[in-house]
Every structure is written in structure tokens, then in C-alpha cells.
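Let's start with one chain on its own, the form predicted on its own, as C-alpha cells.
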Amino acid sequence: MKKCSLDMVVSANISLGDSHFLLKFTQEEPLPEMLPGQFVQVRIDNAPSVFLRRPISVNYVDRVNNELWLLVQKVGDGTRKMSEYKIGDTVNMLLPLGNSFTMPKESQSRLLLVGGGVGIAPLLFMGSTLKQEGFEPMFLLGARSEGGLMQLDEFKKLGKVYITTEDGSAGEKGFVTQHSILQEPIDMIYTCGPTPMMQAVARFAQYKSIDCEVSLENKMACGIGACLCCVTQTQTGHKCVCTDGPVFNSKELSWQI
């Protein structure tokens, strides 16, 4: 898949508490092909402090718009100055960067998208994907109460949706891996969120012998697999999570699960 630096232009940035935020960008000509589980690499101008792009998950792509949207956390000067633009901003992004989620089999109907955190980010495109090709997607998302569960309106509008939060201010009270949902039959998980929360998730399909694939979010610099600050461990050697991912199937990774 061609590889694009973009002039991208900001439609809307809807903040999401006090720690997340929603951009949408949009251009003139239609937005190249992405898939779910892809990234792209934002760039960071009048940052003094910031000196490489930003790796974020393609959150939804809506072609209806040409809206691209990312979901992003504030956790440093390069997303905080992102959280300060506006309507008009011009912003270069390389996309689409990365492999994506697989579709998967016909016979593979019971399919469960796990995230937490801002990890729910790229499963909204995933479960957007999936309801197109015919499926019936659940979501299962977990916070550390309800403040911190985003964009449930719409996860609804493709699936239904399970929450667990660790107060027990939403949903059932605990850590997703102890959800009710997960005593009924599963076909396939996807899952993105916290790495230990993606270990315990992994860890769940090994024992019941269900497919399961992960999407990692390791720190990136160039996005294109050239510095290397991204390798990971695999049952067949190092990879890097940029280009040989970030998406893997969770028997491929050397977690200890």
C-alpha cells in the first residue's frame, strides 16, 4: 500500500476530558486507502522541545466526510500541542504506516474487540470494517471508572458493547478479562489497550484456544522501520512493531503468557 505525506487540515477538535481529545482532519482530493489497525505519523510544528513525529492509531475513517480521526491521549509536549489545534490547521502526517487487523473467517461469527484506555482507538475502525464485510462485532471496553470511557455512542452503532471499569462506576466492576461476556463463545478476539491488559487478554485466548491478535503501541520514531527503537521480541526473532505490525497474532510474541 502507497505511502502518502499529507498536507492534512483540521475539522473539528472535540475534547474528551481532561486527558483525551478527538481531531478530524480532512483535504480536497479523497483520503487514500486505509485499513484498520494502520497508524499515522503526525509532525509536530512550533514544538521546540518536539523533534520527531507522532505515531497514532487510525481511529475511523469516514469516507461519507473524507475525515480521517484520531483519538489521541495527552501524555506529552508533542500530544499536548496537538490538543491546541484548531479548526483550519494545516498538519503533515505520513499514513497509512503499518499492517493491519485481518478479516476473519466466515465460519468466525462470535468476534470480541477488546480495548482499554485510549487502546479502544483503532477497534472503532476494526468494528466500522467488520459490520461493512457482514459481521456482528462486540466490544468489550474497559477504564479505570466512567469518566474515562470514550466514544461509547459510537461503538453502539456497531455492536453491542460490555464495560468493565476497576471502580464499578460503569459496567461490571473489575478488569476486562473478568467480564461475564468472556463465559459465552468466542471466535476471534482483537484487542488493543495497556500491554499488561493485552497479556491478560492473550493469556485468556491461549486457554480457550481462540485466535487472537494484538496491536501494539511501543514507542516510534521514524514509523518506517529505518532507527529500530521499536523492535520486539517474536517466536521467530526481533521485528519491528512499525512495519511488521503493529499488529500481531498474540502466538507470535514472546510474552510470557
Second form
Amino acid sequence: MKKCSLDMVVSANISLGDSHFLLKFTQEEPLPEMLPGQFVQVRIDNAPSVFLRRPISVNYVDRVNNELWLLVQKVGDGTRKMSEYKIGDTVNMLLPLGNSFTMPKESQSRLLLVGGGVGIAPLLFMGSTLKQEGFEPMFLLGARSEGGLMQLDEFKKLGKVYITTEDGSAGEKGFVTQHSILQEPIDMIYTCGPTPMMQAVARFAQYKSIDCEVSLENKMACGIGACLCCVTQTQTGHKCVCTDGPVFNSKELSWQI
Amino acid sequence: MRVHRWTSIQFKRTIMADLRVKIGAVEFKNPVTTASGTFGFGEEYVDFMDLGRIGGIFTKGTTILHREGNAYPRMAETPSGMLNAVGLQNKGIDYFVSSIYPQIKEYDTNIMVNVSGSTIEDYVATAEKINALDKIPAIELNISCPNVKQGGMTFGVSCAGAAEVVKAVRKAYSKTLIVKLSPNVTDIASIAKAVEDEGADSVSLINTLLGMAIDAETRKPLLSTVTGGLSGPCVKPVALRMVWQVAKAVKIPVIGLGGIMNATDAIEFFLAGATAIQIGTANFIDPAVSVKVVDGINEYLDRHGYSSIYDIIGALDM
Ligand SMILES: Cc1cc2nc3c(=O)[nH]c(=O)nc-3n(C[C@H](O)[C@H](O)[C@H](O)COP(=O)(O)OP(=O)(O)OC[C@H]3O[C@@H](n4cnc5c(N)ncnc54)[C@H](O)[C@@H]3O)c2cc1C
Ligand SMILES: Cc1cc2nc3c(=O)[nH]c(=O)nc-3n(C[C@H](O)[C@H](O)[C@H](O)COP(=O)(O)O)c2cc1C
Ligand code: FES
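Let's see the other form, the form predicted together with the partner chain, since the form predicted on its own is already up.
Below, the chain from earlier opens the complete complex, with every other chain and molecule after it.
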């Protein structure tokens, strides 16, 4: 897939609670092809403390309105600057970057997409793509508390949604790996979220012999495979999360699980 | 508005200054090249720019054997720059010769292989293998990598060490030999002179400055190796000073780098005495920056009425 550098215009900036926000970007020409699991590298201008681009997952591609969605959590100066974007601002990004989630085999019908915190971002795009391809995805979404759950209405349009919160303020209390849905038969798991959560999900999947794809968020400099900064240890040595990933089959990774 | 645009086009000067430079036996169509470790082998950038527009590419550091590099995390952002501790991850020279070289040898630009090693024998053996490749006109000997435990920078921080490795490689390598110097020394000019005396055709500087970053909240270092190499605009004043000192001390051409983000930065290096420049970390922020720097240098020369890049090399007005 050809990568490009685009100047996109902010068409919406919607605050979702204290620390999350949804940015929508548009341009006149049709958006380039993008796959679920891929990400963009956002150049943050006018923020002296931010030097490198910031990698953000493609949350959704709205082909009707020609919009790219990014779901972002404020964690530092770069994401704070992004939270201040106004409608009409121009933002440069490199896209589409990285590999993508793989489509299930036809025999794999019970698909569970497990997201934690802002890690749900790529799962919306994956869920919508699965639905378009005729699958019926299920979503298991976890957060600290109810306030950390985002885009629930969007997810509900795509399939059944199961919820856990650590404080029990919504859904089942506990971690995603404790949810009762995991007792049901599952053919394939796609997961993105904090590393300990993904490791717990991968451990569960391995124990149950379920195929599991995880989406990693290593620190990046270039995002295009040139600097070798973003590597993760795999069964076959160091691999770049920005080009060989961000999506890996959990069995490929050298996680001690 | 229309008329205005038309007239400005009509009167736009079409003179193009001569940007060609020569380093050793190698002719460069322009003095803009990309720095080792920041540009892969070029193919990562073809979607964003035309490689044929720049003077050359310095490849990722290559060693005699495959290296896995250091553990993650290998990178930390710092004010106006970054630290890296990649540790020369590469698949080794034989893989380069069999699998990478055939794919890049037809690029319409000069490709220089950056060579690293832990021992003098490693450097020599790697250089010998590259000597046999028609389309590689030069090597850049990296005696300045701060991210490997053995070799690397240890050769580059003393005159005797630098001279010893250059002398050995010079015997084994017949084409243009560029030696990349470490800034982690007290007197870089004397090291430059030492490698010039052993037959280096050019020196490039600077490699990264040894640095460190700490997360105060967790009390942990931000790099798996604790220390790493600093690059980006924060190192530019140090790099400029060193290029200026070295250019005064040696007769061979100097290739300047360290923190170049745009054409103005590049011109400062020419004024300080560099014959060519390399762009490193800036490629991460704008993958097409090198082409923009070529255009910007051209525009500068034009605006000041210079006909050749050589008119500004070492032309610092004191
Ligand atoms: C492929 C990929 C996809 C991503 N998708 C999204 C997304 O859709 N939405 C979203 O909000 N974020 C996403 N991230 C994470 C996002 O890139 C970082 O949160 C962001 O770069 C932080 O920038 P900052 O300047 O705000 O914070 P900084 O000042 O850079 O960091 C603030 C704090 O967060 C920590 N931190 C920063 N980046 C990372 C990281 N990659 N891993 C672990 N800790 C980190 C720092 O150590 C520091 O403690 C993604 C990352 C990757 C690699
Ligand atoms: C991620 C990264 C990897 C690098 N790898 C190498 C390398 O393999 N060999 C080498 O000689 N220099 C390497 N360097 C140093 C650069 O080539 C350059 O000397 C340095 O970054 C200063 O230039 P800059 O500020 O323009 O980046 C690396 C730099 C970075 C940022
Ligand atoms: S971020 Fe540069 S190689 Fe992945």
C-alpha cells in the first residue's frame, strides 16, 4: 500500500469525558485506502516540547462523509495539543502505516474483539469491516470506571457489546479476562489495550487454543521502518512494530505468558 | 491577482546554481545526503520522495555478522531531539550483498555503506566485501557508535585508535573512504588529522552525543541501555562548532551533520566549512525534507547571486 503525507482538515473535535476526545479529519479528495489495525503519524505543530510525530490508530474511516476518525487519550503534551485542535485547522499526517488485523477464516464465526481504555480505537474500524464482510463481531470492552467507556453506541451498531469496569460502575466488575463471555466458545480474538491486559488476554487465548491477534503500541520515532526504534522481541528476533506490526499473532511474540 | 501571478512567473529567474560536489573520487549531483540509521536503505522513503533528487544515501550501519541490537526501549524523546540506543541492529554484510544490494544498486543516487565493527578484523573484512560491489562508490567507517559495548566508539575517541582502524581499512579498501567521527572527545580536530594522515578521503561529523534520560516518577532510565546517542536540533550548535574546527584543521572535504532540519541549517554547515551535509533525525518528522533542503539551498544561492555551492563552502564572514 502506498504511503502518503497528507494535510487534513479538522472537521470535528468531540470531547469524551475528561481525558479522551474524538477527532474527525477530512480532505476534498477521497481518502486513501486504509485497513483496520493501521495507524497514522501525526505531526504536532506549534508545541515546542513535542519533537517527534505521534502514532495514533485509525479509529474509523467514514467513506460516505470522507472522514478519518482518531480517538485519542490526553497523556502528555502531544495529545494535549491535539485536544486543542479546532474545526478548520490543518494537520499533517503520514498514512496508512503498519500492517493490519487479518480477516478470519470462513470457519471462524465467533469473533471477540477485546479492548481496554483507548485501545478500543482500532477495534471500531475492525468491527465495522468485519460486519461489512458478513461476520458478526462481539465486543468486550474494559475500563477503570464507567467514565472511561467510549463510543458504546457505535460499537452497539456493529454487534453485541460486553463490558467490565474495575470499580463495577458499569457491566461486570473486574478485568476483561474475568468476564463471563469468555466461558462461551470463541474462534478468534483481536485485542488492543494496555500491555498487561493484552498479555492476560493472550494467556487466556493460548490456554484455550484460540487464535489471538494483539496490537502493540511501542514508542516510535519514524513510523515507517527506517529507525529500528520501535522493535518488539519475537520468536524470530526483533521486529519493527511500525512495519511488521502493530498487529502480531500472540504466538509470534516472546511474551512470558 | 491573475496578472500578478503571471508577471511573477515571467520574471522568475531560471538560473540554477551548480550544486555538484566531489568527495574523494565520488561526484554528487548535490551536497545533500541522508544520514546512516535514519534512512534505512532508502526504500522506506520512496513513497514520499524521489531518491534521484538527492546527492546520496548513507545506509544503516552494517557489520560483519547479524546483530539483534539492544533491547526495547531504544528511544526517548528529549527537548528538541531524541536519544537512541538501537545498537546497530542489522542482518550482516552477507545479507546486504545478497539481498539488499541487488534492490538498491540501480537507484539514481550515490549509495555509501556505513560500516561498523567490534574489532579491526571485522571492519577490514566488511570493507573488503563492499569493495567488490560496483555500485557502491564509498564507505563510511563508523568509529563513533556510542551504542555498542565493544568497538564502535572506542576506536573513535583516541587518535591512536582511530588511526589504527583507518590504516587497516585503507589497505583493504580501494575506493573512497569516509570516516565518521565521534563528538564525544575533547579535541575532534586532532582525531580528524590522525585519520587524514592514514589516508581517509573525507571525514563526516558528528555522530550522536552520548546522553541519558530518566523518568522521575518511576525512577527508571528511559533506555534499556541507560545511555544512548543524542540527535536532532539540540545538537546542532555542537555539530557546527566541530565542523568548523575540523574544516580548518584538515585538507580533505568535511561532511557536516547534526540537527539539520531545513536548508538554512544546511547552509550554516557549508559556511562553517562542510562540502556536503547529511540529514538524519529530520527525516522522521518530514520524510521528504531532504528534497526540500536541496530546493532551499538552490534558492539561497540564487538569491545571493552565487553560481556554485563552492562559493559558500567555508565562506563564514568573520
Ligand atoms: C501504533 C500505535 C497506535 C496508537 N494508537 C493510539 C490511539 O488510537 N489513541 C491514543 O490516544 N493513543 C494511541 N497510541 C499511543 C500514543 O501514541 C501516545 O499516547 C502518544 O504518543 C503520547 O504522546 P504525548 O506527547 O501526549 O505524551 P508523552 O509526553 O510522549 O508521554 C506521556 C506519558 O505517556 C507515556 N507514553 C507515551 N507514549 C507511549 C507509548 N507508545 N507506550 C507507552 N507509554 C507511552 C510516556 O512514557 C509518558 O509517561 C498509539 C501508539 C502506537 C505506537
Ligand atoms: C535512530 C538512529 C540510528 C542511527 N544509526 C546510526 C548508524 O547505524 N551508524 C551511524 O554511523 N550513525 C547512526 N546514527 C547517527 C546519525 O547518522 C547522525 O550522525 C546523528 O543522528 C546526528 O545527525 P541528526 O541530528 O541529523 O540526526 C543514528 C541516529 C539515529 C537517530
Ligand atoms: S518507528 Fe522507526 S522503525 Fe518503527
